[in-house]
Structure formats: structure tokens, C-alpha cells
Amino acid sequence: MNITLSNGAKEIMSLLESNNRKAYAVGGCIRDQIMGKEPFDFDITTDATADEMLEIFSSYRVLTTGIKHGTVAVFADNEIFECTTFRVDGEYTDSRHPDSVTFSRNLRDDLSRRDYTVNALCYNEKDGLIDLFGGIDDIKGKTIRCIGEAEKRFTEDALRILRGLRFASSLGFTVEAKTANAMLCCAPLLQNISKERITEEFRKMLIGKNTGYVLEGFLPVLKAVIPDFEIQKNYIDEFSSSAEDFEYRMSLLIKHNPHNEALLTALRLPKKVCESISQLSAMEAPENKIELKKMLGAFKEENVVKYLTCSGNTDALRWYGEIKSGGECYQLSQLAVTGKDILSLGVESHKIGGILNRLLDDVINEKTENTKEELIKAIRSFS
């Protein structure tokens, strides 16, 4: 297997290692080239103290917010490494974070404490790849497996259980058997872990490749953080088969069950974004051009152009290039005529609002053209 480092990491890799330490890239860098991906980032381990690491990389730019746990981040080749000395953790008493973690020199002590077997593979040039769980026959067989025993590492950190079902989803995988029981087992532990976290694991989720796998089989595991949240299984698959767009997603649960609103409120979601959410879910598909017209003129265009992209509406994106290209209208600031216009006919202010809507109503609907001599008569013959 071709594993590649980047020049940062090999830039990095190589100072450690002159300096009689050890260190290899480790997690997901590996796995994501063992599937044929190109990595997001390089994590490195080392049985390199942090002092040590601040030494060695003395002439480094280096941040030490993490140091408490041995991660030293290092700025090398306008990227940002983190590199964690090889570590045991101690007893976890808050379903997160370890009470305490011991260093060690030993890269099994560090592999073992790990989440997923495909998650504790590491690599550097001189000893190759180094799988000591069976991560590579699991990559192969597409399946994600806790290292050691399942519920024990659920207790330790029940971040974990999401984490898991956020890669079952991305990659394609599956749970293996016992995995899968300790999630469903452990699920209640999630109540102890913060909603920022909890949102971030489930964003990246609900936009995989596999998603419809974890609403079906783990929706006890995902009802223990969001109490409201359902699904029904009739509308899985068309779930599955959407475009992978956590909004349009989003959107989806809230069209099929009303009461998954609550989820733009359970997950802290911007407001920004519960807005498109909730703009999406009430869209239907336009079927002509008057109809989406309407649609442009009540809903923000950029989510009417979200909307048909990802529910892949040819038809209506076709109409919106000739909206546009062609200048057309529907919405009132490109009437011909504005409010001054209306009100230098003398008509009474508090008429003008009702005229300009009907206005655009009749230019939408082809029944005035939207000229100002035009939408001038129209405006007399209302009266």
C-alpha cells in the first residue's frame, strides 16, 4: 500500500526522529489512503515528550494549548501538525475526558487507547505501515470495530458512539455486531456530552454516503441526545439517495415530521441556518415558470436555487437560467414602477403596499407586462 506523507509531516517526522524519538503518522491520514482519499490533515505520534518537542522544535512556531495532554502543534509548510506523545489515559469520570493520562514510550500503550481499529493505523518511512488491530481488514470489509471491549470504550468517552456512527455514514461502513450493541447499550452516557459536540458529530452524519443505514438501525442512539427526533422508515431511502447537503437534509426530516422542528432548536443550530432550513421544508417543486417565480419572490433566491439543485429539478433550474438571463420579474424592487410613481398618480399612501403586490402578482401571472406605461394603466384601472 502507497502511503504518501506531506512535506510538512516529513519535515516534522524528520526532526524527531534525528533526534532519537520516535513518530509516526497516525489515524485517519492512513486510513483515508488506504481508501484511495486524500487526507484533511496529518496527526503525528511520538514518544517525544512535550518538553522535548518544544526543544527539538525550538525554531518552530508551536502551540502548547493541548499540552496538558501531551499534543504539542507545530506550524511547518503553512500547515498545522499536532504531535501527542504516546500516552495511557487514567479513569474517565465525566463519559469525555480522561482524569489523567500517563506518557509512555511504548506505541501499543497509544494505539490501544484509540476509538476504531480503522482510527489506530500508523506509519512512518523506516518501519512502513503498522496495523496492530486488523484496521486493514476492516477498511477492506467496510466495517467499524471498536478496539478492545466496546462498552468499556463507550464509557470512557460516549462522544465515541456518534463518532462511530459519523463514520459508518461518511465512509460507507457498517457496525460490527458487538459494536453496534454497545451504542445502543451506552447511548444514554450522550446525555453528558456537550451540544456543540453533539451538533458537530451529527451534522457531518446526516450528510454521508450512509446515512440512512444509521437512521434506520441507531435511532435509539440518536433519539438519547435529540428526545423528538423521528423518521419513518417509508422515507429512508429516498433520505439516502438526496443530495448530501446538511440543509436540504435537514429539511427533509422536518417535511416528513413536523415535530423534527425541534431539532433546529435541540442541536443550537445559527439562525441563519434554522431560516434555510425552515424555507426548505416548505418548498415544493414549481410546475412552470409562473410557479417559481412565486417561489423566488417568497423565499430568499438562494435557497430556491439550493432547493432545486439538490432535489434535482431540471425543469424548474432550466426556467430559473431564463428568469435570469432574460431579466424577468418577481419581486417588487424590478416592477417598472415604484411607490413614488404610485403616489404621484394620487393615490393615497397607505394604498401603495396592496398596489405594488398586486402589481407583481399580475406581472408573475402574464396578465400586465412590466413596464412603466403598462403597470401606469393598470394601476388607473384599479380604481
Contents of the next structure:
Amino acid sequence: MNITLSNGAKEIMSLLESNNRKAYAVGGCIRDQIMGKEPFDFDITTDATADEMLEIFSSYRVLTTGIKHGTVAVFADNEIFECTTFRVDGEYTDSRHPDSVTFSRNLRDDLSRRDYTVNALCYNEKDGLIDLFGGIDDIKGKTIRCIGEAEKRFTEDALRILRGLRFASSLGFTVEAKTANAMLCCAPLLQNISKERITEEFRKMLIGKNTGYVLEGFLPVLKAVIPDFEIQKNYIDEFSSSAEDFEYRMSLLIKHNPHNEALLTALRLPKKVCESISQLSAMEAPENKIELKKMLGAFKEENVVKYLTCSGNTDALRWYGEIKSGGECYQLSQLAVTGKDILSLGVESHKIGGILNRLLDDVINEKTENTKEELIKAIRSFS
Ligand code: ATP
Ligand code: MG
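Return the structure block for the form predicted in complex with adenosine-5'-triphosphate; the form predicted on its own was the one displayed.
And the full complex, kicking off with our chain again.
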């Protein structure tokens, strides 16, 4: 199994090692490489304390915001590396944060506190790949399995439940039976987790390739975070094969079940994202170019394009291309007359808005050509 380290990770790990400290790349970067995927970033775990790291990396740019938890973020080779001291988490009383963390010089301690076997693999050039909990077998068997006793681990930190479902969905894995049962039993503890963290994990879960598996088997977990959440079993397959886009999939959930609009308040989403989801859920496939122009007038253009792209509507995308390249009119600003032009015809100002909309309608419906001459003729015919 070939694991490679980025140049920055090599540099940081060698520097720690030359100071007689241990250092390993750990977590997602190893899991992803074993799965044949490019790692997203390299997290480093070390027996160096934060103070020792600050000394060792004194000539580097560092961020110390995570120092209480033993994390020093080091910039090297234009990348940022989170380097964290081996640690054991203390007691948990709030289902999310350990009351204290204890630092350790022992790698096993650090790997044991991690959530899933597939996330507890680590590597350095000297020791090679270290797999204390059967993570490689679980990657091969596409299994999400808790390290230690699942119920205890979820009682400590309930966010792990959603993380596990997110990994199952995004990696295309299934959850081992004991872990799955504990997820369902401990679901009510998710009420202690912040909306922000829930939103982030739910978002990643929803766009994963195995989202259908999660929706089908773990509805009680989702209901614990989003009370009115509902999806019918016979709809799940269709949903799972839809485009892996968060806003689009959210809109499908709402379209499918109007109750699910409660998702928008249960999650902490930016206003713009909520607006896009609402618009997408109100859209229907246009039957022809005229209908498409009406859609472009009624909704934000980028949302219409997203809808057509995600729903794979190649006909409508072709019409859209023609509309754009031909400069065809679908919004007020493209009309060949302005409010001012209409005013100069002696029309009372309060009537102008209505007239412009009527002109746009006529142009879109191909009743009138979008030339100044034709539009003025049309205005005269209105009165
Ligand atoms: P991603 O590809 O999403 O970054 P990742 O596995 O790197 O996946 P991170 O959230 O970056 O996930 O966390 C890094 C590592 O820290 C994890 O692989 C896991 O070992 C450990 N970890 C993170 N959150 C928890 C948690 N809540 N409980 C236990 N271990 C955790
Ligand atoms: Mg990561």
C-alpha cells in the first residue's frame, strides 16, 4: 500500500523527528490514499507538546488558535498543516466537548480517542502504516465501525453519529451493526450539538453517493436533528441518483414533501442558499423556449441554470444557449423601450410598470417583436 506525503508534510515531520519527536500523518489523508483518492489535507499527530512545537517551528508562520487542544497549525510549502499533540480526551458531560484533554507521549492513546477505525490509520516513513484497529480491513470491507464501545463513544460526543453517517454516504460505505444500533439509540443526544456542526455534516451527507442508504436506514437520526423530516421509501432511489448538489437535493426533498421546508430553519444556512433552495423547489421543467424565458424572468438566472444542469435537461440547456447567444429578450432590462420612452409618449407614470410587464409578456410570447417601433405600436394598441 503506497502512501505518499506532500512536500510540506515531509518537511514538518522530518523537523519534528530531527528534534527526537515522533510524527505521523493521520486520519483522512491516509484513509483517502488507501482508497486511491487524492488526500484533501494532511493532519499530523505528534508526541511534541504545543510549546515544543512552537520552539521547533519558531522560524515558520504558525496559528495558535487550537493550542488549548494541543493543535499548532504550521504553514509549509504553501500549505497549512494542523499538528496536534497525542492526547486522551477527558470526561464528557455535554455530549460534545471533553471537559479536559490530557496530552500523552503514547501513539495508542491518541489513536484510541479517534472516532472510526478508518480514521485511525497513521503513517510515517520510518514506521510505515500503523493500523491498530483494523482500519484497512474496514476500508476494504467498506465499513464504518466505531473504535471502542459505540454507545460510550456517541454518549461522549454525539456529533460522531452524524460524522459516521456522513462518511458512510460520502465514501459509499455501510455502518457495522453495533455501531448502527448505537447511532439509533443515541440519536436524541444530537440535540446537544450546535446547528452549525449539524448543518456541515448533514450537507456533506446529503451530497454523498450513499445518501440513499443513510436516508433509508437512519431516519430516526435525521428526525432527531430535523423534527419534521420525512422521505418516502419509494422515492429514495430516484433521489440518490440525482445530481450531487446540495441546493438541488435540498429542493428535491422539499418538492417531494412540503413539510420538509422545515429543513431551512432547522439548519443554519446562509440566506442566499435558502433563497436558491426555495427557488429551485418551485421550478418545473420548461416545455419550450417560451416557458424557459418566463422562468428566466421569474427566477435568478444562476438558479435556473443550476436547475437545468442538475436535472440533466439538455433540450432546455440548448434553448438557453440560443437565447443567450441570440440576445433574445427575457427580462425588462432587455426591452427595446425604457420607462422614459413610455413616459415621453404621454403615458401617466403610475401605468409604466404595468405596461413594461405587458410588453415583456408579449415579446416573450412572440406576439410583438422587440424593436422600438413595434413596441411603441403595441403600447398605442393597449389604450
Ligand atoms: P475529511 O476528509 O472530511 O477532512 P477527516 O477524517 O480528515 O475527513 P476531520 O474532521 O478533518 O476528518 O478530522 C481529522 C481526524 O480527527 C479524523 O480522521 C478523526 O481521526 C479525528 N476526529 C475528528 N473529529 C472527531 C470526533 N468528533 N471524535 C473523534 N475523532 C475525531
Ligand atoms: Mg481532514
